[in-house]
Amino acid sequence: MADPRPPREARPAAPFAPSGGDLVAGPAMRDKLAKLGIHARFDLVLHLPLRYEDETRLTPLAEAGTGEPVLVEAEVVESEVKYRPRRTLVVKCSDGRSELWLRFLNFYPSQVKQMAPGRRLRLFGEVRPGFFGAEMVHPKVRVVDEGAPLAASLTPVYPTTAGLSQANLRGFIEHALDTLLMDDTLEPELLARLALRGFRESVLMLHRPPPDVDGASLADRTHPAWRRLKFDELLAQQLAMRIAYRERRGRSAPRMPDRHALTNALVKSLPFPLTRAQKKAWATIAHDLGQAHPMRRLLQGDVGSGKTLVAALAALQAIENDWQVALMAPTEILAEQHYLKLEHWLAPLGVKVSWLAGSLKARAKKAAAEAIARGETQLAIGTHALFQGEVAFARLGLAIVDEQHRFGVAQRLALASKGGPESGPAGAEPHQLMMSATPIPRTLSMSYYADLDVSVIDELPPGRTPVVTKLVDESRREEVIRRIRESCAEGTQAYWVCPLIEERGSPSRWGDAENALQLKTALETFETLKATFPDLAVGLVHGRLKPEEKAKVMEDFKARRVQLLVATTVIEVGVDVPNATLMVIEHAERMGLAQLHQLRGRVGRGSQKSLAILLYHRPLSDLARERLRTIYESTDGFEIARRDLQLRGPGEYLGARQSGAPLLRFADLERDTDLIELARDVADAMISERSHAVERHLDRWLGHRQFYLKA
């Protein structure tokens, strides 16, 4: 497409530059351009525009129809600042044939005089029904001759910032369209074979809309000016990760064949077999432990589909080859949880398994590290406490993370390097193996996921009982409380969960202080419910509990000393209890998807009906109504993660795990994807044919973001 605006004097284009250059501003504008992301002048060319304003075409004042932003032109007939109720400056027009009133709440001196009678003016903006007839208020003003020349494309409207005008910042994006070279990173014949416009074309279509573009393809990005921009976006991706993901095979690891001793020993001791979906994940794990390069596998896996025990037979290859082993958790209760089971089932086999955790007396953390590093500790548990400096390791070959996503990538290195002076080979390292019982959707496994491997645990274990879902409104709590009452008289045990531990002196995350002050704590609840059911025993379990308080009410409440047990989301992970067969959730409507169906997961556990009761607050927001309607709908995580990333996004919905990685910024994992698939058939071709085409597209599409995950 040729460029639809008049040709301006442009400087000669400089050589194909990663970066197009150095800003020319001030420090304090290459300060507000850097808030958009803006460091170099070819991130100019790739800042598109969030909307458009047609200011091609004049509509006469007459013909000016209500709700659309239209260009109308007219002269100043008066213009005055009235003071009643407030300040406002008030400017009658007329085309000759129809009146059209203005009004300005907040205004410059400036203004006044630009809208002195007499003036003509050309104004944008969306005309409404006043009190004195058909008006805009503070529409974009322009003071024009007669037969002033309209605009030869449409007027983009661009993400900005505080103290940067569309103004500037156009002129900032103007000057970067006709002074750099806009070039094709990717050859003709992949255009052509992709169906796929040129990229200077694609990117003056989106900057230079001409009058008859198809506005509606513009604004939902359909249009192939946006198909090219996204493929573009996505290829950068898919190029960074899959980068990422062969360099790490090229690194050397320990090689830990799978002996079948103490693995096919914890199988035989299990009253239960494993299910097809285990021994396929663990053969996998098993074949990968037995390269010589690191292996990166993401084992995902829905609430109680049975990962610990996959991680478990992944641990005992490594130990069965001589190496050690670090289990890391993002709580003490989950981390504890593991500890416990792990170390009932490989103790009787003969391992050694150290639990380490911050809230450990000192002397008792000292004898654990101290174990750790001569090699007598086999299987580590614990927290971050794990990779904190005094903490080294003899010989690990493997480190398994557990809630992967809750960790950041620097974090999950520190935990890796600890391989010790015996690992190996120069520059060897331990294998990894995440896990996190939050699914993740296909297209963020195919782009976000693109530098690791994964294992997919798509089923549960037999004798497992669907958990039935209710939503109950706050008024229904009496029949709530009835329920309790039943559930536990027939021997079962219950869990009530809120939100907050205190009242005051507690940040909220759930909104600001008025809202903190509505929800209903745990501190509150517990003593409502001990008043309540003065029958049963009814426990506390939350966050700021010491590690030895905790420990004990989780341990009788599996005891079934305690009926009813009142807890933060720090149950969340971890708990399992089969006895409790019942869960009220407090304040449903604050939580977010992943959550609340990681809460219902800890009931259910065993063969008896189980029962989830979401109880929440109105007013409903249109966001907390489609969550709760979602986790009342389906029990299926795969099904629960596709809908909540569709709701969230991809950037809250991964957490730390990807800290540093690209965002997209124009690609919608939902609805482009074919445009991943076919983004990652090309990222492997063009790197396995070396095309010198990939640092360029890498260097113009990341520039200094550029990278390479090494977690």
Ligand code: ADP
Contents of the next structure:
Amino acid sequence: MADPRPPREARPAAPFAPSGGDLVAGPAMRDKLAKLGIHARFDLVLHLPLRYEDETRLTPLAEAGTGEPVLVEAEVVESEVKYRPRRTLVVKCSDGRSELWLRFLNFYPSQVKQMAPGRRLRLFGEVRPGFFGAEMVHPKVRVVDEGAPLAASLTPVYPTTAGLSQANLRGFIEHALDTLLMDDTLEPELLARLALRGFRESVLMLHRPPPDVDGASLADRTHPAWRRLKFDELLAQQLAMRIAYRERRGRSAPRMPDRHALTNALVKSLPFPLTRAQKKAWATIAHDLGQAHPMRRLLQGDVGSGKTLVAALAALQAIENDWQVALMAPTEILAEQHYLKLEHWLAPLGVKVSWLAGSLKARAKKAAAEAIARGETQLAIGTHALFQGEVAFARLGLAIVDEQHRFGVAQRLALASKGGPESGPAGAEPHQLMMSATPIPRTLSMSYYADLDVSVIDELPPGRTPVVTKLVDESRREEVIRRIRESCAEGTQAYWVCPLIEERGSPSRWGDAENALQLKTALETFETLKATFPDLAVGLVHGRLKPEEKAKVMEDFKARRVQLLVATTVIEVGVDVPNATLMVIEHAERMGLAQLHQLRGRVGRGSQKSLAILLYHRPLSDLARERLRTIYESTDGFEIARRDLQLRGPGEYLGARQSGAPLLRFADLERDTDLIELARDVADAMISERSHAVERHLDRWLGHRQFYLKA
Ligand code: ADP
Ligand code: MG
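Alt. form predicted in complex with the ligand, vs. the form predicted alone above:
To see the whole picture, the full complex is given below, headed by that same chain.
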């Protein structure tokens, strides 16, 4: 059947004008549906119930008090509006053997009439023991004649929004189910092979389950009908992302083969050999950069695994080929650390490294931007300021993004569009290397990063002593103080990380955007610790310091002029001071697992024994207890990530990267692992065979949402 709607590109994203006249009353209703993600008529079919009410059978009153909502039938005996203690409509009913009291606190005069004595009522709700006997509070009421037929299927309850009643929504969905063609986008042979049910059959099962359905498997979404819908959803996600992946191979990028001049020189100048994992990741990237289509590679590796060095090698390969490189980090502190390290490694090789951040004085910024525009700067390091309007690269060949999950879609799009005027053939774009120290569980990366290539550095440089973690109740603060004194006396340094304070329930994710309360705590802690350790040099770093001030403190810490550094979570990522072997984290119970892991990774960077002390305050929530247990038991970033995913869902891992996130509503990345793998295989096969079903499947499932995938 021909799709009556115009092709996807031409169609406005939202709101849609549904055909089929009586379906939607007007723009107000359309807005409400849009809030539920319903923009096209097929979205109604895919708006699946949260749960069901069983109105397919009657329960005798005597058996109704089970705590479960049930349907009962009874006749009104008497009805009365009482005024004390509150205006209440009280209705006494009977089914001939038992009695039931109904109570309504808010009611209309029409309801009083509806429940006049002698009327036969069908009531749906929970029966509970009340003051007079068994009662129902605010049941769903319908007046019926004796022997009126019961519902033929369970009644679906849908996610809805204010001003859109279940009855209305149900009406729209029923209409869609009755009028839309719900043919299968998958071949029968494929369904048989994958042991999946038909699409139409599954949709009808979920919207209109028969009375004898296995309710438990519907509720926990393991029913075969749910499996089919989840599979389709995952398939749509995989199709969209794999298509994006293939499309990229058709675009052009500068070819930058490994010439081994600068890269070998760097390797030779290092006091240590590359780890096996670094070599492997580096070889893959070297190969990618030699291709004429843009690389989009995510380099994952646990905290301290040495990603920066791999990035430096990639940068040198681009520079050897006479292309410019940009390295972008989410905070100034981190960008600066990179600058110091890379300048140290690359300047001796004659590479021109420059620094650009939003906070530079206008004149310095202008000079930096000009050197970039002239092509003089070979490696530019900075924050997102690197990709703001005024900066134009002469020949950008490679963009490296550290902690990529902290950047938003808009920032990454800006970055992709920064190829300079000489970027080779028309439309050539820079290669991109993204780095993340937040390990992503395999299923999550298969799902959300299906449009990227992924390399993993799965080993730490040798000679590291694992960090020992201690959980300490804050009442034992004295011991902690003693610990710091001892360890600083031995010539090592320590961090004291101040609590992350949640405002309106959302932790501040960005070091530079900490809230006032957090700052206050940091200042107070700083004063207290200075008084406690009059003989130690105590420093303070937080997000509100001017960049020069921040740099000064960090430099002092690096040079051991500061022994104890009080810091807010701005040091969460990337800070690298191997002589710091002790970290105290206050209010650890408030922090997320990924954050604790990152923080703890700031110590244990040298060969000395390191210790992380997690101070916590009681009472602990179950979630906090679980998190502390996990961080105490494991130092393996992947294991921690897996636990975090179980505890909190995928949000933290995806961060600002939204492309894949809105695409999954039903599938569960922990529980539906097998389906993710199947969907990946089927998607690749469908795309290779240029199956016509690809377009239709995507249109059904993603429709207007496809634009998310462009980033
Ligand atoms: P991350 O992956 O967390 O960004 P870094 O790149 O900051 O890790 O590396 C952590 C530390 O390990 C740095 O001090 C770095 O110089 C050092 N390092 C990197 N690679 C090696 C190696 N192969 N052997 C020894 N030390 C290394
Ligand atoms: Mg790093």
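Here the structure is a predicted model, which means the values were calculated and not measured. For the two forms, the rigid core is made up of the largest set of C-alpha atoms that agree within 1.5 Å on superposition. Residue numbers count along the first chain shown, from 1.
J.: For a quick test of reading the superposition: does A62 move by 2 Å or more at the CA between these two forms, rigid core aligned?
T.: It does, since the A62 C-alpha is displaced 2 Å or more between these two forms after the core fit.
J.: Could you tell me whether the Cα atom of L396 shifts by at least 2 Å between these two forms after core superposition?
T.: It does not, since the L396 C-alpha is displaced less than 2 Å between these two forms after the core fit.
J.: At a 2 Å cut-off on C-alpha positions, does R242 qualify as shifted between these two forms after fitting the rigid core?
T.: Stays below the 2 Å threshold, so no.
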